[in-house]
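Taking the form predicted alone, here's one chain by itself in structure tokens.
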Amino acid sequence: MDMNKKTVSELEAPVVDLTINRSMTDSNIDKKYNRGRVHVHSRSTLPEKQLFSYAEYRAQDAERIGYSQYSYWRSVWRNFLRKKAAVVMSLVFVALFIFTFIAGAIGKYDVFNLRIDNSLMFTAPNAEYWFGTDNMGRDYWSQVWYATRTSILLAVSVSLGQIIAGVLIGLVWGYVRKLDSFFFSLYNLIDNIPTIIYMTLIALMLGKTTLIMGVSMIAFGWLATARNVRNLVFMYRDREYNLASRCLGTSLWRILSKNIFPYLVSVIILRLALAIPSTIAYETTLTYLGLMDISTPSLGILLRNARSYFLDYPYLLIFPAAIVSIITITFYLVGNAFSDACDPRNHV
């Protein structure tokens, strides 16, 4: 009966997973008990405290049992290194940007006190104007490099602001039905007329300026990005992790940011890369219609005012026209290559 008593009281003890103290190491033990010999029987008289203690249950060493050292980015820009060609050009690209602030403070001549002097007309690159002068005398060199800076800021403006506003419509354009139909009506009534009406009404309007036009090809320029995103989502919004998510009450917002945009992200990278010279050749257009301000040096007011000059005095349109060339090649080159790298099926 005593037996069966103590039987039943062990089995309602608490269950204890007990490890083996990893305090009490071997060698502690050995050094205590005769080292070099089986220790067994000596071991076991030590005791229970020494030998066992709890186990604690941690949620987060729990989670660690499937973790991975895998990280999407650390794997993007890994990728993206692979391409020689692209590093390179994007190192073209940085140093030229940089170049831009450093070639005002290195030359004889400052693009805000430039002075007319008809007797120094298109002269000729010198040891005094490195890229010669322009039909009323100034230097040259000042213009191009601060026009260049214009125009970059003015292309990676623009261009961040059609991107976002266009993954943004596109988004939500993709994934709520109900506004199918008046995004569609939308994009019909503004893609079915030509972009430089809209802008030439603008100008005429509302004037001429870097800002104003800045933002006008912004509100025009998003369609083809929301376009494409769109259709896009359409291939993800039904796929089993979306529905188990509205199933569960996740917020639209959520879903679109975490459950779809990440699968996105190479297709963004590239419009983006694609929509920087994009910009400045449509500037270029803009200004050589006349429709954009004259009093800021850039890119396009330069191969506008050389057009009629370029038979007689070619330098003036080959220094801006290689610099727009460069930065045309440079992000195609970069983009093409970071939206590979961004593609997680071409991550191992």
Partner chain sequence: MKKLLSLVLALAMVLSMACITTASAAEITDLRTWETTSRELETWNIQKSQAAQDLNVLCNLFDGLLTNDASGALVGNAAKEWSTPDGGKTWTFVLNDGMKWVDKDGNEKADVVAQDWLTGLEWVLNFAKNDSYNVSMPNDMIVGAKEYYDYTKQLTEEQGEEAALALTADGKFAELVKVTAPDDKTIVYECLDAMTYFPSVATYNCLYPLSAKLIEEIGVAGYEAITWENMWYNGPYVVQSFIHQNEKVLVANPNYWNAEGVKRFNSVSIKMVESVDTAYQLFYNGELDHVQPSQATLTTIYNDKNHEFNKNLVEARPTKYSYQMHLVYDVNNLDGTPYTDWNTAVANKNFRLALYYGMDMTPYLARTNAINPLSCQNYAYTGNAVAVNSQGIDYTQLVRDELGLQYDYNTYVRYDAEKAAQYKAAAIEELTAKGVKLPVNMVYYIKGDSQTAMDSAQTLAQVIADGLGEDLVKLEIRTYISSLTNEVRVPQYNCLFINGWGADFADPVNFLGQETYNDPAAYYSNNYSMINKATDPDLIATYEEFTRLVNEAKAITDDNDARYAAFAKAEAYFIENALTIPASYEVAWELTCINPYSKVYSAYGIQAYRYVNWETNDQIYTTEEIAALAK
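Because the structure is predicted, anything quoted here is derived from the model rather than measured. Positions refer to the first chain, counted from 1. By rigid core we mean the largest C-alpha set that fits within 1.5 Å across both forms. First, how it differs from the form predicted in complex with its partner chain.
If you fit the rigid core between the two forms, you'll see the Cα of Ser251 move by 2 angstroms or more.
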Given for the second form:
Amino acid sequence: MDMNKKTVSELEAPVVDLTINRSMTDSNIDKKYNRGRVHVHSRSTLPEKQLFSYAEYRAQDAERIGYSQYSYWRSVWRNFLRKKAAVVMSLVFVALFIFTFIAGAIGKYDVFNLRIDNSLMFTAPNAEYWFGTDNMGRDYWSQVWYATRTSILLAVSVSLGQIIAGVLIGLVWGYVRKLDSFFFSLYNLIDNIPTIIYMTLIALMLGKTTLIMGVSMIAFGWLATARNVRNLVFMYRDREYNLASRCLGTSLWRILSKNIFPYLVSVIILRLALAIPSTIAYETTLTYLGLMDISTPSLGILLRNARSYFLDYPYLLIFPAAIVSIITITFYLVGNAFSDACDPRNHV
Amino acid sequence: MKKLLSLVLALAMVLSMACITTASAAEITDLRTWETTSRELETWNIQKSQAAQDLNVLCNLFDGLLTNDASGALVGNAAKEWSTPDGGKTWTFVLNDGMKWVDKDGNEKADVVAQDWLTGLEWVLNFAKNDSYNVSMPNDMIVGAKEYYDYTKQLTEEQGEEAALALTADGKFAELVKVTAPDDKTIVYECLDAMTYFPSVATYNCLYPLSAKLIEEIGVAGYEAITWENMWYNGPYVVQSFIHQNEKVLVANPNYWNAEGVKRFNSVSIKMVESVDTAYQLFYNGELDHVQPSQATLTTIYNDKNHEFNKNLVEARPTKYSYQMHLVYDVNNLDGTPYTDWNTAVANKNFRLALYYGMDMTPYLARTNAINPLSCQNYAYTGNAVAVNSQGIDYTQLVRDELGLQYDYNTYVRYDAEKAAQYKAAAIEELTAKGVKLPVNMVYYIKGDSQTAMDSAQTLAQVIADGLGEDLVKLEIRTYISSLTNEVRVPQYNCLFINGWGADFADPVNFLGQETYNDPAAYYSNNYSMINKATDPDLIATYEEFTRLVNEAKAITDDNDARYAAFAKAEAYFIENALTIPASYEVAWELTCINPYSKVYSAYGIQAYRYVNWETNDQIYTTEEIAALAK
Amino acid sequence: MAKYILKRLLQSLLTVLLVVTLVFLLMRLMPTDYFFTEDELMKLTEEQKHDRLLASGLLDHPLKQLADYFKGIFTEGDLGVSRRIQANQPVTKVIGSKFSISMELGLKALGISLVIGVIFGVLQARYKDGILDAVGTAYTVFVNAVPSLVTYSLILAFGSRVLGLPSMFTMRKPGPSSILPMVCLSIGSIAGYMLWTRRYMVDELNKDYIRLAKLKGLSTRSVMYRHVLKNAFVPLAQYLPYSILLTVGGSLLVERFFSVPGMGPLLTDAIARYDLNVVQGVVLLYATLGILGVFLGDLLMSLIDPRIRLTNKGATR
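Let's see the other form, the form predicted in complex with its partner chain, since the form predicted alone is already up.
Below is the whole assembly, all chains and molecules, this chain first.
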């Protein structure tokens, strides 16, 4: 990377990009280094005869043409499977998500028909109420799992939306030089106004439903990804092989999709993985500020409500908080592992 | 290590024993109270302020003409006596001697004179100065007030703000408004009508004084932007420090005219806290003198007999609000067309009575008071302690006598399953005949981000379903974004409003006068029940009869007992026809070092937070102690 | 260089003006109904509402209002008066009384997290894949895993109930009462600084010149602190001015929770009260500091790392 030729403002915004570098370089360099050392040692200890020997002639082999079995995604998959912790966590997450559907069915109460009973309020978890009851004697189990499902769906769709918008805008921004200053102004303009202003205005003018707030989170959440992608495109678009490729008449689309995009995959995956927990945290804050409609239970709402109960009834906080933590940790681990696996430089 | 620990423990025990044994009834000299951060003071201009969060502070910094005592009765404040020579048409107030205006450090600035009340009222009525804050009561009561307000408004429009800002209490004001100060100690108000309750208005900030000398000193613009640092005080406290969203410290006014006559704290600090949970935390750490625990904390303390505060829980006195379920008689669908099914159903008396008798509100009341829900039961329309007759009987008691509903703290008295079933059957029959599709959806809007409102609404839905089944009526909960008025009330989407009304002055007309038929001054008729737009003849006839009863009562101005009795009859008629259904009072629980029965207790006015004559205890009161004090 | 700085400053000024204009117009999009409290909406007639809006100047054309606003700023440095946050007080006074509190608290927290974060980051990198590294990573993940609303509530509850620390900030005892807010403010940024210090250190450790230094026989300690840390600190330093300046903004949740009378909740409070001048004033401050912070960061970086030249074709390459 010829960093020294870049102006500082083009350098990365730190937060996520560097995580990416970490996973790429860490594993990468360590591996190369180790391999190199093993090589040196083995060469110096083995007798020459074992190092060099004549190959025998085999007709079959001689006929074989140079064809590699390499497939990008299969390789990604294989690399990913090597990370045991990540695999386990992603299985846990998938199980968790599936369970949000099952939980409602196996639970004794339907989340939409919970009965208010003041004599049952703040019942600790027991055989009847597996997660206890809330401040109005309603079953907490059904609420927690329904909320989990809502939050996961919201977080995944918001994050996907942010990433897709960010990548598309970032690609254009990075590749079309004429638009660079335009996008920079736009970026500066949006970035320097506190998001809370946009969110409040939207909440007051259009409404606070999950859909509206979700779309708004996308509309103001693509910035960091776009800038990140733009910088990466900048870095790779003028590499010699791309220049060569362009000179040979390769189409823009092909250069973007075949030459540049693979470099972005790991970044995108990691950003996606990190966007999910931050969306849940953001949703919690918005709920606290009264900018989310509470008709649909979500983890943010449960956490906010639990704030005034948890000292006396900790279980009301522990269950949703534990689920949020599981989701977050999963995406941290899986995101890192997957983005490592996606980096073609890590493929053998 | 172990030794040290046991030593510490022993020491702690000795100390705590010492605490218990020294638990004498020492009074608090420096009060520490709280308010939530969303209720921060916004203006120091008492003429302009309309918000409780401002007035709760400001009422300590100024003395108005009258105030209330702990039983709610009117007592003199700046005025030592008040009288009417003509049965309520003109009112004369005579001021105390030796009252001073002081600055924040207590330095004397000027004498308080009768003219100051004229300057104050001029400021309120002047459109350019006060942007029409606090004008409605003077406009409705004082001769010439409305004319002067209109004059200043016109002047502002025609000649610009400057012209109206230049006005004082001398020129046009003296000419139009019938408020005079014959001498430095006397103020005479002339009312539009015989108003026996006018003195209660004298506790309001619309009739508060303002020194003309202060305006001379800092100018009109200066008073518009007045702060605690440059304003003049004439009340029991002055402000020592104010840190926005953190803490206000009031200290006793060293030059207070009535320093001997009232008991004050040396200082009062009002801490701004994020929520009641934080307040409880502060109380727990001994940094506050009273708190209202949240539902979770309350339940824990109440259920745990060994909890350190278990013996200290007391029920607070009811707040001044009387909550009602206002039925709406002209509702629209979301597309703007009339919601005919509902409009027909609600005009039907049997339908309304089915609701009235069919709801056992106990679970709903538990939303306010989880431990003793029935403390919140309310069967009348008018609030508590608004009016008391000459035998000392509260007006609401008269209403309950008429209705035959007396409080029973074991059951919800109004609920009557048998009657409900009868009325329901009749309603189903009649409504089906009229082609109404049953069950009819009772649309109820709540604020979309409020968990409390959602919980209450769901409770109400369950109360209705439990009492009446699901074949007549169903509560449909919808949410609005931010403004109930604009999003729901104005387009008329709501079938039901539940809200509380607090009195402005001491007379039942203040409540019932809001519900009369075809009366432009009747607030609820015009803005909530929309009765004036209803078409059903039976319904209108019922309303007309109610209006006749109210007007009859209003006409009695020479005998308060007869007046209240007549109002009670009108109110009973109103409720028996379930034109509006009484819902609840607010009675919370608290832990406190303050005797609640020593505080100003008033159903109207701005006096409730005056920190004068409070009895306190540096130990938290126990439940028994408070029970004894209540008697 | 001077020319470049001037150019960047002008660009920044332009951006700030654009930002303020945008916010100004956005706020005018907000329905004027929010001008009134719910109580006023209930009780005022249409005519009275109209009168109040007229008196406040909100019925003028937005562009005229904008022109007046900028005129006020440029001729007298006047940001207008607050409407309801502190009625009729100049916005400069409202903000002025608050930002120093946020800044003081923020700077202390920043200092603490920088020291702790960098030290632990260095140790993590030094003993990479050891127990310390794992503990550090676990901390980072945990801090990020639990929403701050929950973390702060736990800190508040634990700190005040178990440790008996003051649960509310007070100017009378700023020392002890700012412990818990500072813990809340630092807990996240410690994780951040740890993460990035470790990250940059590990990156540097893997570079060829370090290997060379090691081969030359330099001690690990000397390599670590003389070379690695120095170079690893460069990218961190870039964000330092930005972080320092933005401490002025305070933290919404922390300041709410502990009743710190700072800038944090001001923006949301002002929007909720339709206090447009305060909103604009706060945004003006944030934007100025934010843009200045990035600029100073670039400048600082070019000063400590001579390989980075600022004057290379500008930001638009």
